[in-house]
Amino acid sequence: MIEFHLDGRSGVSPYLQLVHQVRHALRLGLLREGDQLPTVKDVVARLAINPNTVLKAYRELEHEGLVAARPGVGTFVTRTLADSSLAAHGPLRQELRRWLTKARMAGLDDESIEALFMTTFRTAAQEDIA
């Protein structure tokens, strides 16, 4: 089951954090169709948030078709994000650890981390599309 966390210094609204997390598992292969979401009072209770923030994150998610609820068992995921491209996580993730170690030993504190590969990554996207 996931385990949310919210980051107050993201400028992101708490619902979409919830949202964007989802999204995320979903892609990775971390949820998969069947799988149950946390109830709304334990992601109130681990998280000190209020509840219709997380039941704001539920509906997008159940709008995009993405999980489904059921009255009094709770929210189940109807469709998982991951595709063809699953298999090559488990090298790459490896890869960017061994990044983010190189990092880390060159001095970066993740804030700079954050931005060096941001940055990067919003560069070569757009080279990618000139």
The other form holds:
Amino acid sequence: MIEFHLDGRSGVSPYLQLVHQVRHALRLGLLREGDQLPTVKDVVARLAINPNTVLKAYRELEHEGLVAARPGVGTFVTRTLADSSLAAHGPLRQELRRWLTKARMAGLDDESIEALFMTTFRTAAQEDIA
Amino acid sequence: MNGTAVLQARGLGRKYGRRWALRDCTLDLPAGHVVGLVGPNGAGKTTLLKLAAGWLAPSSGGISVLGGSPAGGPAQLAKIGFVAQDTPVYPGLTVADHLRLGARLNPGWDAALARERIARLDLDPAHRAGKLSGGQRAQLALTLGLAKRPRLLLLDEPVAALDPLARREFLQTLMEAVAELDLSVVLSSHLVSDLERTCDHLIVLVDSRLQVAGEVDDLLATHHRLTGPRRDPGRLPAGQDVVSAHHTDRQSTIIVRTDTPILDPA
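The structure above corresponds to the form predicted on its own; please give the structure of the form predicted together with its partner chain next.
In what comes next, the whole complex appears, and the chain from above leads the way.
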């Protein structure tokens, strides 16, 4: 089962953070069809957040066709976002690890690595659009 | 129960002597929400809560709570729970005394819920309330407020005096109660960080006046902080309402309210 966490400094609203975490887990194959999401009560007790926030996130996921609520039982994954590219994740992760080691050896700290990755990612994405 | 108003205020005001503690407040709070009431000290938060609880009468305008007048008799009072500032309890009475008192004074008292919560919190019923820690006292006051089984629970700065851990535990208990019971909540704080995770609705009071009220997600979606090279806020695109603007030699930070997406302000 997936375990949620919240980043208070991200500026992303809590309900969207929950939605993103489920989508992430679906993309990475960590959540599969038939898996149950934590009950609203469990999430509320774990994160000390408003139950309406959890309900809103689950409704949004339901609207996207990713999960379905079975009244009195719970909320279940109905569709996966992991596609045929999942097989490529392993080798790509390894390359990324090697790159991270290189970056650390070159003296970059976590923040520099993140900044470098994000600017390169954004520039590349913009070039693709252009 | 979602959709109906738990609290409606029309031009509501309250004066202490010559000073207005709250003025011209018009407000609709839908049911089933956890509403955060924020503002600096002295902005009128306590006054608004006391008006809703029926502890104070309005000097102008009107307020209705769950469809009735706040001090409109025992049936009305039974529908509202109010945990006043600093979560007051009777220091000389034991935890068990508090529960007995709650059962005597409240027609809808849920004794099972009260006992179960006291056990879950690991409070000794024979303990005097004066000997409890701040966090335990706050939890006891919350238990009394919940066991009354109100439809609307008002809490005035419930976590202000608590350390971060007790604060989290208190808000956790409150959120679990909201998940379990059919309950609307209004809770005040002068710290927005207390309310970020717990509230889905926000009311901001400044200088006795209502500044903004609405769903947190809507407010976040329509307010933006723009930071960039120094510029004149007057030259922002039409439809961007400037809430505040700060400038240094080189940089401007502007908070705007707008329904339209923010484009690169270059």
